[in-house]
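One chain comes next, on its own, written out as structure tokens in the form predicted alone.
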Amino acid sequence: MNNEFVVTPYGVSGEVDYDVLIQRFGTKRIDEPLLKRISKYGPLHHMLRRQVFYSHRDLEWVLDEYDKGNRFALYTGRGPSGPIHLGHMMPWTFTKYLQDVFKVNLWFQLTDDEKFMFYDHLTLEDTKKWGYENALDIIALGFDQKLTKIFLDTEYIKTMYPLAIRAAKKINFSTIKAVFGFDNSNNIGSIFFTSIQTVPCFLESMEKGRKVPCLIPCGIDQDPHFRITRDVAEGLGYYKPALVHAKLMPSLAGAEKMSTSTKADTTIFTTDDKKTVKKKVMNAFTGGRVSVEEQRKLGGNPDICSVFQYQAYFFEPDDAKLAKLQADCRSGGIMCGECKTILFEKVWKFLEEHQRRREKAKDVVQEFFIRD
């Protein structure tokens, strides 16, 4: 595979070969004996036994505190710039995955100035109503009220801030460029950003009066950031927040990253009506060959598929009928019009129920936000 690939929080491209990342990174592949320690906990979610999130910083020390009775806090964000696709929901609901098992508080980052500083056609007040919509999906997954916590960085950054130009203090502008590729042209904004995007892994710490392991889910891409943070971590009193990492959910194109703001044909948003979804799906790159005759010879190719690959990272948590779709698959015994048939279906049971109750999460959303 080419190494030509760059992932950054700021842009992916490239086919990314994720064990040449976990090097590239300095992270640690989650193994046969931790998946066997999760297990312990509670059962393990698909996306752990199938390598979706597939690399970690610290776990098994997030754990050992655990057990000792020094319960972590989860810290999970998203950058308000438009609407939710299922790319956005996969790290989400490993999050809840998380929460459910553990028991153990979130704090969720939308971080509306992040996404005003890196776009220029997006005012404050975009981001900020983005970030309200955003909250609606986020909730609308079945988070705990009463263990979680979420806010805007312009609405919460009177208890933020003082953190902040503490940890701005520690990181050096020759950092942030070699870690994120900045450079003269970048406003001065987004660069004293990863100092804010610090201060949520230390909120349960500053709330509790002692310190409190940390967390975080997210998609790999993110890890720059905390690599940072990790750095200043104990200069400022603070452990250095543990990562696990998810691979970045492909488009229905394939394997380019899924996206909001472009290739809005090959993304499925969270609001999308089942005749868009459907379209989508149906228009979905497959691994199939050119005629029908000529699949049921030679089968189809599920390791290049973006549809059996929404089956693997979502939509299909039992692993024998996946394994039976994929054997199917590959044995001719299966056409991707009815793979494509079987995935909407669930797409769409999934997003109708998401929709009612992300209507519903308009009730209680305000009760979700803390604000200075």
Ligand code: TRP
The other form holds:
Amino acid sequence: MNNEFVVTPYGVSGEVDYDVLIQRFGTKRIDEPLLKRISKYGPLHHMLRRQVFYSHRDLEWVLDEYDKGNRFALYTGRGPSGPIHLGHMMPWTFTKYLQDVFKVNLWFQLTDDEKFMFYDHLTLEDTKKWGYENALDIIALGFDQKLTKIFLDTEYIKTMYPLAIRAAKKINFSTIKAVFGFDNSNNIGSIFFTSIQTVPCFLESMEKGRKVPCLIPCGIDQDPHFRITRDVAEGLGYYKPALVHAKLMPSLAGAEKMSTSTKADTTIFTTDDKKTVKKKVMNAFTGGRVSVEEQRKLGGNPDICSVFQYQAYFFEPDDAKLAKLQADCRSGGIMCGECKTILFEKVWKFLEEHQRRREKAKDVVQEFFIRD
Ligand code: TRP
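Give me the form predicted together with tryptophan (TRP) now, not the form predicted alone.
Expanding to the full complex; the earlier chain stays at the top.
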């Protein structure tokens, strides 16, 4: 068992063992019976079938309430620190699926305050600008305008502040240090910040004037924030939020989480042009052998191949087609160059359409935003 890794919202290091993480965080696996239950509401998303969204807290309870006619609200967010890449889009496409299946409201938080406080190089103007830029990618995914509210923390703070300080009063500094790994050198804004990420769990309840369940689809790195939220929720008069957790999308360089700051060459941004995307995919890390002859003879290894992971996580929803690709790779029936070309064509087809929708989003972006 691999224990040499760390996952917090503010840093992922080492090679993440997602089974160990479930134990460490105390979450539950999305198992077969639960998958079967979810499939009654609509076709199972491939990210569920393939265990990309693989862990949860209280998802059964949220469905129990839904069955009784007590609909939940969805909540997710983005820290606007730079451009959007495919790794960011993965949980959002899944969030869109949940909105389509359950026809529920979505609160989308843009934490311009967080990214300002955590990054020396970013001004508040920068994070706000990225917030509006990033919102175009969010809207381009096709969220239902009638059911979706997007907000920047600094532009919705009047509504959130009373609840934020009620939460903050219940959270100790020692908890923050332990959960996020902070020490005395962290600025005091970052210590307070988690209370701002807590608030949207309760915005639907506040608006409706009664307790409404909240479901948060997110990367599992965000779970520590919501562990704190769950500890204070009932004391504030609300339900604990439920969560569904995704694995972190691997980069084209191999196993680690996609990062904007360090790996520009192995990260595909939504605004990359065709040539750039092609270059990045063609340079990706694969599970191929040293020579074509050897690969024909011994086959490749899809388990460690970033190109295969991209197909599995995102671009090949058809299980039979994915299985064939896997088998062809293992048997040496397909070479890495061909495989990369197949992936490139899919990625580009997706991005070309996304870029068109992203342009169109500029006409409606104001309608999605709420301010106070
Ligand atoms: N803190 C997250 C980030 O840095 C952004 C965020 C805010 C978020 N609220 C959330 C992510 C809810 C998932 C769910 O990216």
